[in-house]
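Here you get one chain, nothing else, as structure tokens; it is the form predicted alone.
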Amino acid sequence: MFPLLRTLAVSMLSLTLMSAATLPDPSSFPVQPDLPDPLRFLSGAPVKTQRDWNNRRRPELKQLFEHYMYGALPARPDRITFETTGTHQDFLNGLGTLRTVTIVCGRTDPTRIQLMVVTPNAVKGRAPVFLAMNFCGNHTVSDDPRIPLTEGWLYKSCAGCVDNHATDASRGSQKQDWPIDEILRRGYAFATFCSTDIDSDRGDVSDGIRAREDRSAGRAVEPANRGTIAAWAWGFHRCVDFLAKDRSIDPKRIAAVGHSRNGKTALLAAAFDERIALAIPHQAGCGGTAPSRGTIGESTARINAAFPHWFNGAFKQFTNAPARLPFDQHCLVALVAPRPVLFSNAQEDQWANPSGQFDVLKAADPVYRFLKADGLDATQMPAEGVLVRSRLGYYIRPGKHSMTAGDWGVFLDFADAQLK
């Protein structure tokens, strides 16, 4: 244990978590290069019992992840509502129910979220649901007119965007890449909102909840260090507000899942809502899935320099020096556990880490295993199109840094080995 956490392992001991004010200065960690054990406090500690797991260390975990990488999540809206602006039962030739919700979250200067949800119409009862974030807007990944087009700003490389805008011409630009209609065969329900609702991916303007939050405290808007990551998994979490409740959805089983940048929030939303009962972060990479200490693909200092609205200011001091990190993303892993995570890739994809994210499942399996649950059902990378359906998932295809409609057939029998 290090000199300056050597003091404070006594009260680390006895309170679940240290002020904002009280946590180290980043540079006062020691270099680790191995993944840090996750079963020991702060402190130095060890996690003895599964109480002090649940108690202490995940809520530890939660606050360093928040204080150190990504900045803490909005907090919750003082008012929450729900619209249903449509529903219609003909979608897909009868095969689903399609209703388009708009959930208002906040009594002054609202966030107002577009939530798409297509249920089976064979399914009695409720059905289990994937919850996606897409980052061209509904309207892209299906081409039925009855979807609003999402009004937000998006990047000109969405498919029918005139001025940063969507227009019809975007209508079913990605509809190859979401199999709505296999997935609602396969009994599960559908839904998935757009990223710019919530905030708009660009490191020089601030114009979603982290703008909101920042007028709301009188602060000056700081766009580079916002945190929209954590921005964006308060999303995720709204749209479970409403899946919860809703009468057509299992609460028990809403799956988080996301391609990506889109991958790395859904982790993170999993991680911090055990509303989440499954986890399927696609191709993260750096600042997701693959480890920060790792050697191969993206690294700190690439993604803090292309991306540096996605995480806070505090780790932009772990830039160039990622191994004194009190943590890596098996930490982030860990807190979903015991629920399950499936970690998908692909061979060409080496700026992801596919390799490096194995060793974080390893590193992760220990706390599900304390935890008395199934963890990691193997010890080498299996073989290209092999799927590992243990309670930590993993899987690499052939193929390149993309969301196919094969992908979503390995994320339903994963979700089938999990959640029926």
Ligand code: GCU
Second form
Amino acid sequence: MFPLLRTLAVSMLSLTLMSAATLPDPSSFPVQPDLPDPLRFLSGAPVKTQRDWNNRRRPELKQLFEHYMYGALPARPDRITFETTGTHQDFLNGLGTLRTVTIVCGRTDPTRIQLMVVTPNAVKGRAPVFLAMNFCGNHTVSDDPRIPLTEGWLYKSCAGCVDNHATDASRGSQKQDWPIDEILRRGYAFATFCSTDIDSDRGDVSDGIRAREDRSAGRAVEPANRGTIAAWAWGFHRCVDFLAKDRSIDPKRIAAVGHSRNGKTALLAAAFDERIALAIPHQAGCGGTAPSRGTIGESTARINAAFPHWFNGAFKQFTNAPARLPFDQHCLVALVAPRPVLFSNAQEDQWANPSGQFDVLKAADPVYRFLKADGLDATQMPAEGVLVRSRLGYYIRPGKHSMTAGDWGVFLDFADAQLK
Ligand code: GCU
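Could I have the structure of this protein in the form predicted together with this ligand, to go alongside the form predicted alone above?
Expanding to the full complex; the earlier chain stays at the top.
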């Protein structure tokens, strides 16, 4: 065994976690070309019991992901308030009730998250809910004028954006891709928030929760050590704070959904918060559902170069040596275990490495079995259009990188199989 790790093996038997300061330098990790065994501690010692897994290996993996990749998730604020700014029972011709809620996080200089919640009027009890983070604002998923326009910075590519800000022209611009009516008809509630309320996707500017953290700690903004994905995951958690207490929502059936960078976020959010019952990271790829060691599509080097602010500074040390990572993304899936996860993909989206993602699920499967749960009921990637609906689910369709109403049909089928 690697000498440093042998020393750690001994100490890890008696203590649960190392302090961040004593975690090894990335250069001291051995090169492991294959996906590391999730059922071994960093020390190399085997995880022998479910108790080991729950009390020691899960906390260790969380610490490793925060320390070497995503950066620490921001702390839960000491004060959170929910302000309902509108309730409309006639949404989509009475199919659902629309509520607009502002989640105010923190006392001074708070982060404000606009959450849109739609519950199905036909469901009398508590409804399961899809919670999705969107790119362009809540006002783009429906053209209902009662949904407030997103106020913060938005991507230029968002329809109707002027100077990186929403205008009325953006209302409903993506509604064809968000079939809220179908979601309601199938008995689910739907909630969404915009990533930009948490942290705009620019590493170098002073906005968002990370900038607030920097200000209160008296630190300078460090673009390459920003941890934007972890900040967004914190945003999911704050929305769950609301949903888990809402009387029309079933707190045991909250699904987190996101596309691409938002999918990376949805998986991280589920890994770190057991209130999330199902994770659907759609076409998330590198830094999410694809292996960091992957050889197809986006590499760790490419993602670190193009999006340095998504991860922390330590992750940059794996740029040219991803095989030194003491974990890979199957360990993030394993943190969700035994809860269900669906990886969905598109054939032409090789940038997201669909076959590598299947390998990630296969490598997470032993943890599900260890926890006496079903895992991935497939040994090979399914044919296009065929949903593997086991606890670890997989889907690939023809076509490109996008999230369509058809994809939502698959999310619903998977949720029916796993949450009902
Ligand atoms: C880029 C990036 C991906 C990311 C995608 C997206 O393509 O390389 O990692 O998933 O943007 O978020 O749309």
